[in-house]
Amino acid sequence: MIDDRHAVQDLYAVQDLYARYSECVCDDALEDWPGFFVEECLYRIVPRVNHDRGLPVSLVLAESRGGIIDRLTAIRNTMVFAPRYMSHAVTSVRVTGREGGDLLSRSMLTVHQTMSDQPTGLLLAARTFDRLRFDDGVLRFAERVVVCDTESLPSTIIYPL
């Protein structure tokens, strides 16, 4: 636990960011997604085995807000996939430290997916390791690393995690 008189405020800000981020994805408001990141950022989805071995191979990688905008453009305009609804459940949110002005945090993430003609199913279970920064008075992701527990996902990862 961080010995800091601002620890409760930091935790509240981080939980609020995660809640707004999940709402953005679950409400299909993806045009707002890039705004959750600072301009120079890292967004990475990596299998646990690669993360634990320090291997750089990722399932998804964006190295700036521009990369995230490219991903959004692909989702909206070029990818072909069956309609689906996403549900993010973020738990065990914890601020693990500070580096400079950044907050370091981690959480547990499960994502459920509902296809229009199928029952809801678990898409993935993951851990997140994030670096967060106040940018223009708004807490944003400077780095978001999502570590999936499996290498074999039951479906492709289309929407943000």
The other form holds:
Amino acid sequence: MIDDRHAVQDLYAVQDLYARYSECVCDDALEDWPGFFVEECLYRIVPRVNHDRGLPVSLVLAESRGGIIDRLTAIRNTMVFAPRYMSHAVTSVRVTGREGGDLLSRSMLTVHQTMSDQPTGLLLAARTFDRLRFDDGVLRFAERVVVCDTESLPSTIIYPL
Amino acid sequence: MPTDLDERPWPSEDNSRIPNWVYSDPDNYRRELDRIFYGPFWSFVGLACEIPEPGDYMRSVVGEKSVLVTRSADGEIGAVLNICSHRGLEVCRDKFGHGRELMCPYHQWTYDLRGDLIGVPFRRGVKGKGGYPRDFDPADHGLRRLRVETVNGAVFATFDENAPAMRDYLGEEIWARLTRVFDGRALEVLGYHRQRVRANWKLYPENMKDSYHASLLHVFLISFGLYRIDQKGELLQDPRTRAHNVVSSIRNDLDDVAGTEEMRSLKRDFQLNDMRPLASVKEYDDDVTIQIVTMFPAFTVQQQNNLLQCRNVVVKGPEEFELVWTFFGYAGDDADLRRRRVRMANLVGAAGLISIDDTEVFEFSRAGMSANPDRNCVVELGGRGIEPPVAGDMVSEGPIRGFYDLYRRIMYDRRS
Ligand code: FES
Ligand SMILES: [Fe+2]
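Having seen the form predicted alone, could you give me the form predicted together with its partner chain?
Expanding to the full complex; the earlier chain stays at the top.
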């Protein structure tokens, strides 16, 4: 329950972060993507079966902002893939707790993908479990764990979630 | 009986041409299911460590058929068709389970983990009325059992009693490479990826035999020096079937390159900010950094530095398959080695820095081939024959021609 003005402000900041993050990905402004993370961060996309069974392998793992930049370098320069647009829908955003100065938050995420020549299709449904930190006055991800229900992915995951 | 398929001409006597219709034709696909996936060939169905305890079971697939891989009370691993003998339901819908028996939810026929039918409700009817005929024998109605062989923790199954034992099936050379990875140490699953690819299943094993593309398509791989065609390598084939292969290579230093002027995608100026996903330690007695074992019809196990994965192709129709990745290590790995394997997983799988190139281009293949079944692929790199390339030569599509040598003998009655 939201019980004070601080909590309302936090929720607003968190929703704003999620919205800007989605816009960054869906507007294809990925050069801004690493800036959403603190330097010493953890970013994981995990199939739900691995998450539920405690298995450590992720779909995507970055253990620093440098690792995120590396994936960006690969997306922009080395990976071969068909062009597509992404559309993120983030719902049920909630601040679930605080630890030190960090906010813990979660959200529901569905991602649609539109390939050229094809109708829009659902790429995946997921939940996100995040740890957010005010860093230079800006709210950033210290940790972002995206747990994918969509186990048999209909396509490759190229762009960030 | 000859069918249309048997009359259809193959575009060349040898296998240097592959007609596009083998990648899309529904009749051809149905025959592949019958003759290959349900024929005397082995399919990978999982790792024994996924069902460690007696009473454990898991769902798996052979061809399009759901099977259950079980570890029965005596610890023995078996596989049964996951379909109730009564009315054809899939008995078990859980990915993993544990128990003494398998009960079909519909009318509660129960089977033990070896597939024997051990319980039939109202078998004698109610108050002397109804029930099954006197001569109804549960022994006739067990779950269909598959033949199973476990190779140092990797479990394979076949519907056909005539399949040769795995070692004979693979041949000595391929067996040696398979058991270099499945070397008898207990295994540990580190995770799964699963993805659908809208393309014909054969493109996957072909790709895994194809050293040509690796140094051209995979810009990440070559730019960071993980693999290049000028590296010391081997293309092995089982000389009897030509259809099981090994591609392996040994990394050499970045500067020590030849032939790179033909690799237009080579970019030397990339640097990684976080090198941990590439940081490996020597783990085997040799210097092989990449070893890809491809087993007919469609199972691959790959070692890339410390990254170990099974890549299993599950067919879903003539123009779709699911690629199931099982990442594993050895149960005795220390935390450091396990972490290396987990970090390297970034390179492969459904979001892999390298692997997405492959699964993406398969869909380009489908788009091209499906609309042009009358055209043929040209497979002449390294000649037109099926002989393995001379030692050290990686510039050959011989292994792909080899695959079709066996494939055509299985598939078409009227041609050799
Ligand atoms: S269908 Fe399985 S018990 Fe009737
Ligand atoms: Fe590849």
